[in-house]
Amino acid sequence: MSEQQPTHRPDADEPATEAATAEEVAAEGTPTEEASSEDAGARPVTTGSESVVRALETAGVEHLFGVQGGAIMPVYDALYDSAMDHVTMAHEQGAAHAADAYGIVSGDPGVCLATSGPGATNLVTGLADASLDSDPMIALTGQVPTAMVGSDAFQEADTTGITSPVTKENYFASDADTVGDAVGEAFALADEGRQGPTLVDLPKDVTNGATDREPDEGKTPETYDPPERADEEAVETAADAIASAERPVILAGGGVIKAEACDDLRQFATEYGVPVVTTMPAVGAFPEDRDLAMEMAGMHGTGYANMAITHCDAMFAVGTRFDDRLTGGVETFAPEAEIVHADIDPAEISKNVHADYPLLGDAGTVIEQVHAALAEERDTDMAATGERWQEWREQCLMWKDEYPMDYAAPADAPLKPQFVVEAVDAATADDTIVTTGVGQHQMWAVQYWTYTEPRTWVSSHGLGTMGYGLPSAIGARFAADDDQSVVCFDGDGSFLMTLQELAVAVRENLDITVFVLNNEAVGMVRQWQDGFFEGRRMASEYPWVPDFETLAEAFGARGYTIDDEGEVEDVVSEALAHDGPSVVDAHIDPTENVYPMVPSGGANGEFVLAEDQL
């Protein structure tokens, strides 16, 4: 790729000279807010700094989120005369998850600053949840001069070697001129094949270096080849399986949703009568209001996708690395099914549960290829399979009958979480983003919330971190359209972890609406220590918590208080209609619990409804 020639553009206040035309005039334009490839190369590059902004905007970024700092200092200058929006979060680790949340709405990915030290070492906690979900992000982050590595330096960290093992892959810069390469190749390798988080370590020597080199464009390395094509004999084997059962069911794992493969997954679905599994990562793949979608399957899933993966005799399971969570004890794990796993990463064939049918491929590559395969049974053996099917269709639903989605609500109970979740589901749009922190709160708002799209549900599967709820609702919001909702479900313990992120919607004017589900507990927790331990209620109850509706006052924001039933709908539709961040503190039932529940290990169709069966 030839170097580009920088050009000349006058400043704002620069008077034009007698020389420029008024086509010349004319051909400048109006400045935008928007990041672009024009005015970007139209910008010198004359340091490391600038060379690393040049790759995130030929990248496409628009958004960033991060916090400043000494050794990431030099970036942020070279931001200064860049169109894209920075986003300044209250913490690192807010932007991190910022970050990723971007990147599960947007599908592009987010992008976080930090400085060296304790601002990296912040970023860990997002970058693992990231890692863990495979959700597309870049982590930029400062660091001390290259001759000061390794001498315990001042806000010196090893940067590299503490992220190694919970990022894709991660860069040392070393040099001025190749850094903006760095950065695009891991922004592109965050991307492409199994996404992730990537990370480039920048030494202040290097980001203040000189250079007049453009970057290339950003691309992966030339030894990264992931799969695209499934071998068609496999295809051809693993669709004589599909096709031969009685049982069939597809498990949609969150890769079917990284891939755009949910119009595939549906048409799949849908054309052969199959019922539909998800994993949580998953959940908005398949429209949950149709008959074939089972929902959530594993610990908290529903009693049907339970019943469904127990009792299968083929499983088509894509994009899905078969955590515990959804597996519960794999020796139980659909103990009569044939499994076909399709997926990108060879690794995760056969790790956590055997592949009789293994398929490495894109996620919507593979479902096309396995439904043109059954294809071509359409007019003979396909026909009277889709008629066999009708049975196990039937039973799936006699089990959605026999164990509903529903809850105990005495008249004079205190007020439910779940009637929370449903009257804001009721008073929103299909296509609201949801959000969440880790806990409770989390399992109430995926199992009685009724997701029909992709990417509107966001939250922390394998990690598990507490405090997602409400930096990820940022990020969320500015890769949102500007017409749809954002609303985040957290508990009180989760929102007291990164609450000081209220800050930064207030100031950006957002249009967040968080529910704080209150049970003064970690409620989880509690359930826990009540099912599992006697009920020695250790460090899990919370004497006192503060009044969220006069905190989310004291950020500007605006706040509500829900204490009973009645208050809920009105209460809901003024938080909604507030133009900008609201917090809305519901006083739920302290002793509430979520049901169905899979004991850790136990067996899909062992789930239980009480705390008494346990």
Second form
Amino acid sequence: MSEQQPTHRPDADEPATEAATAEEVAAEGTPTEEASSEDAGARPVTTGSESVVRALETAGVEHLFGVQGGAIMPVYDALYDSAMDHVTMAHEQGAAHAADAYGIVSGDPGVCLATSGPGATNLVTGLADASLDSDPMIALTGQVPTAMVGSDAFQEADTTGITSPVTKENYFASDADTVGDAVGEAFALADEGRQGPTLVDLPKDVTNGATDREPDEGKTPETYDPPERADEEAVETAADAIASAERPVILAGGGVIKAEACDDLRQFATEYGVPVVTTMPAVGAFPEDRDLAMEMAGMHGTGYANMAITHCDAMFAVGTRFDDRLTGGVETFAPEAEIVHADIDPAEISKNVHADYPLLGDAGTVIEQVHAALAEERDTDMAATGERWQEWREQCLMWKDEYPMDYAAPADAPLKPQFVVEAVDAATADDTIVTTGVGQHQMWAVQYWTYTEPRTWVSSHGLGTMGYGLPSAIGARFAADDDQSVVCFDGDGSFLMTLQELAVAVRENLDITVFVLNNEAVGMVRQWQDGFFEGRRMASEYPWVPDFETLAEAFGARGYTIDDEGEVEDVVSEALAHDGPSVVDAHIDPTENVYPMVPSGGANGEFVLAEDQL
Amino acid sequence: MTEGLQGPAPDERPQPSGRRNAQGIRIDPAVAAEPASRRTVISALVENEPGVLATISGLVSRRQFNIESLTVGTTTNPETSRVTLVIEEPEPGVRQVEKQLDKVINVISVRELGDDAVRRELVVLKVHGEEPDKVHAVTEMYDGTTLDAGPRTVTVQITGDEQKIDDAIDAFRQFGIRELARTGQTALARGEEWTTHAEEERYERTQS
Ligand SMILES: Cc1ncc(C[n+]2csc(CCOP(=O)(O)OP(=O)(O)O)c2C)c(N)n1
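Next up, can you give the form predicted in complex with the partner chain of this protein, since the form predicted alone came first?
Up next: the whole complex, starting with the chain shown before.
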């Protein structure tokens, strides 16, 4: 928050104005909860910028992440009078990742702002990241005045052109009267159907332009009509296929979490006793401490998950796009399975893996529909389902015994990164939110932490963006409950990419603990060089990383260093207990690698457990 | 901890006997068929918003669809345009082009046209003018029109289906073609069939 509190800032404790009807107040509980939108209603719109701000308020936005600049200044000026909380980030990429993580944790679109030109281009990585992960997010960018567009003006970039491939939809606002509607529509689109990032480009003359039009309630355009319920007949045949299988699995994708369908998934899987495999974005959708949980499949998934998908004869895939990190080579992906694929986006059906039984609809609704259809069958030939699949379940459990997630830690070995992850998991509550950078540390964080709740795993899946960890922890912190912990596992390479955001964490006094699993290398690259490039470690070793403890202190955060296992427990609990940002520089065994591993394009069932199996 | 990862090595594990092809379709490994490509016409009705064409062409290039031609023009409704794409893709690719186009917010309706669709293309070509009579004869043969004739060049226009245009161009080669411009195909569904559903709906609406 800025030092000078704006004097005319609406007081959050102010009682509701007459604008609120008696019913509204009664329905919403205490009038103070509604204070911000009530106050907003009392303020007439006079400019395009105010209309933009009004549209955000109407959509229920509480936090915005951004960086100031010339072309976006009118919008910031309008924000001066709003009760929404703006978090100034150090870099626009940080703003985009923070908004993205906010969207993942809260389920509602996170909002980021940037100025034209470099501000907008700095958002691109974050937009691409949100786009590949279907995260709800909206970006507002300043633009040079309409009359100068196309003239290579100062800080001009073709933002809608540049971001078109990485947004669900983008808009170039052309009129002060309708700019608020565009923002409302962008917000609604980011949230509805398959979620994703949207962008509104705001020329300065449009935001400065005079208007007294209150924006409409944000809604998606008429041509946008995502399916809700799957076709009944298709559901029946799909349910038949599952019922007649001998070795069924559920493959839960990120869409299950996005659609708030985790309870439906849990009920379905438990009632029928079907093992559940998740993709990386779906980590947390099904509690990993259950027998039925096969956990994450794919390149660095568990051995048992990869065995289960390789040997299943029916797969109920929900809300997944069959990314190549999951499938390995498609020729060998679930090669014996009839695939039932439920998705809200028709274009995902048979895009990468052919769907034998496509079901178009919302993940929760479709799971319920299939559940109900199976329940009918159960009265007839499914009577012995539980028993019929018993053998398969036992096979899955055997694979869990055969390929446990484990790591070797000889007595005199340097600190193992997996040990650090396990120690932090043990010291924190189940609902702790974990964010990560990208690399080996990300994989250890997903493999050695037991996720039991959705929206507690925040990571860059599809784009694999190094530098995602810290800014996403900041965004997650704003979306999390006050008593929920937020920790970030980062690599030294990833941390170096966005660590300037520590300044923001310190300024806002955010309770975040960053664990840098420091191997003085871009370890994942080094692992591949050792495995596939005869150990030629070109540009992958970073023996010059700074002392992260001192660096944290320089930013005003708390810093710690751990060198061996004996120190871990104390330092972890001290860092977690600190109320504010802290950074733990964990000097880990630089030779440690991530296994199991499916070499890219390989067969999932042929995951290797050590380098000598490559 | 301390044991490390265990279990049989990759080659000691049970192997599945099934297989899929590159499109992810389950196949008999002995037969291993890949679907053949086919050439087809996709018609999309789009809103006349700025940037729609850029979005569509960007989409096509980004996803590496094999595109033969793309034409655009307005329809009976001034608020919409028809985009006609000729693509060459295997069956799954054709379905992807359709679905990806349909995802574009400003695209109202998309359909693949059948083989019997009425398709037309226009070529304007300019040949050397030394033998004007012969050029004229070829033009007549292809029901073309002479647009410009001078002492050094003759410019003609030919319309027809793709094959006819190809043949005509071949025929004109004897004179030496200086330049040519082809439009790419544009098409409508044949007979009573509607090209896109949205147009049918609009037609019904405006009639009643
Ligand atoms: C922005 C970006 N640049 C490059 C890469 C390629 N890359 C993938 S993993 C990796 C190594 C990450 O190193 P670090 O963050 O130190 O994590 P570690 O693997 O050592 O745990 C690199 C360079 C990437 N994913 N993202």
